[in-house]
Partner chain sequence: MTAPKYHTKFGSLAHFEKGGVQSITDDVKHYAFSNCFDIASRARPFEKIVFGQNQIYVLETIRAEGNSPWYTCAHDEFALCMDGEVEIHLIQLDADQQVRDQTKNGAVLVIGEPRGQPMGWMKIRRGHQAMLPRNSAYQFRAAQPAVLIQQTCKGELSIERWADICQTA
Amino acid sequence: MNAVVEFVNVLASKPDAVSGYKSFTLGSFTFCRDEYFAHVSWTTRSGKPMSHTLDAGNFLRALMRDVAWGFFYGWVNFDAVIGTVNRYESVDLYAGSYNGTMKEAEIDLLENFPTAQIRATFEQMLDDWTNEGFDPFAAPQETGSAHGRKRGNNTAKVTRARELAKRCVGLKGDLAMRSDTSGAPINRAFADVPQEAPELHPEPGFENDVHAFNLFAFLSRSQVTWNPSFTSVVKYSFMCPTTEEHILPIIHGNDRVEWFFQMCDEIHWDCGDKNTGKPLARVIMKAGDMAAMPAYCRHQGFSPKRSMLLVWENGSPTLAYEIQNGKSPEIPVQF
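How about this chain only, in the form predicted together with the partner chain?
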């Protein structure tokens, strides 16, 4: 059967005569950028004009994750004001709806869009607003500036496919190991990570069953930050390791319990109420530490040095609804 091709009408302006960037309209929201900032504007329910401004680099880093992760699980807060909620067949776009003060002041706006429509708009915005030399997935020290007037693009870097193993990295027909020849040199911060492969001694015929790989070497060659891959899969249990440096560009709001296992170095997490942003806790994680993020929280990580984090996800398609219906708890375990 031929794939269904979705034709989505993206509302974009002509390039601005000075900055060179297009503006985009999605429902009642308007997005435009200038040399330094992304501006989001909307009309409140009482008819008042309202706006919000973000640094262009920070906006693009957040937009990159939202696009690449297919709107992820639950809330992708770009900052304390704007973001998206994945409803899995559609996506909410909001401004102020999960900010306690703005919600109370009734100046927030939330609109729901078919996933294809918001995805196409975000993809075009990301491509148009990302200049050559700026990679939104890279650590700040490893990329150029997002600022300035429009100059070229960086389409290859903003259209990377997520690396998702079906069973395990390195198996025949599955996600391949990273290497110099695949364009994945060892990152400067992981030059001391041992690269040797496990010893494998399969009997004839069991070469694809007696299998192990060097996960830390695999991660040492990641070219991106804050972008989990799948490396091993047990039913809907997904090992999603990732390398982290600087700040998680989004504030992730959970619609399920999410677990973090810190494999090296350290990350500091700010945790807050997912509906209001009210601070709840700080979680300091060092090598070997495990912590859960409850389904009622939003969290943002700070990694002083590039580190390896195992994000462990339950990807069950029914889990978010089970939490909403009270059939699955918001906290990881009771004791």
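What's the form predicted on its own like, now that we've got the form predicted together with the partner chain?
We keep it simple here and write out only the one chain, dropping partners and molecules.
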């Protein structure tokens, strides 16, 4: 059998003579950056030129998550204007389409692209725009500056693989790191986290079916922030714990209910309407709290110090369509 290799042509300019960065074109959208900012340009439905400016560091942190998460479940808003929607075989790229004011003024634009095309463009943009010494996955205190003229790259950091367990972490066949054997250092914020492993006594013949691990020890070794890693998978039930510090670099819009369990410290959430951005709620979660984000909302988290959050996802590939068709609810429970 001959292997099929997918090649995607990415429209990129030569490096700018002053800043050193390439510009990228995707459909009607153009992306360029200078020493401080990322600029996104498009033509409105009425034919007028429009542009939007984001801090380069904030843009790269959001772009990093969009690439690493495979465009995630539903909406990845880089801010209140720019973002993507995962249609699972394609991806919408938009400017202002889910901003009530811009939509009303008819200065928004939404275009759909094959997933491979937008992924290739975003990957190359991320690699070209990320300078040496800056890690868009790290907490601000743990990395250098995203600003300044083009200087080297940090390809190793922007292409590191997301850890996805196929089974419970530590069982034969899982793909995630094992906290006791990975050699990963304990993060500075979790120096006081106990590292003892559970004691196991499975009956003979069940050694590959019964397992436990210290989730706090596992997470204490995480060197990235706001990046849910699968630690157990039971059919479509995904347990995705993560460590959070500073600000969630995106505003996540749900296409399904998402459950949160705050395992330590606290996170403050700003929640708004998914389609317009209109504020809906302010949620402050402290250790032991649980909350659910409905399928009609968008949310962004603020973690004053590094914390641990367990995210439960229903990964059913049909769920988003069932909610759209009214066959599944947008809310977690009906009282």
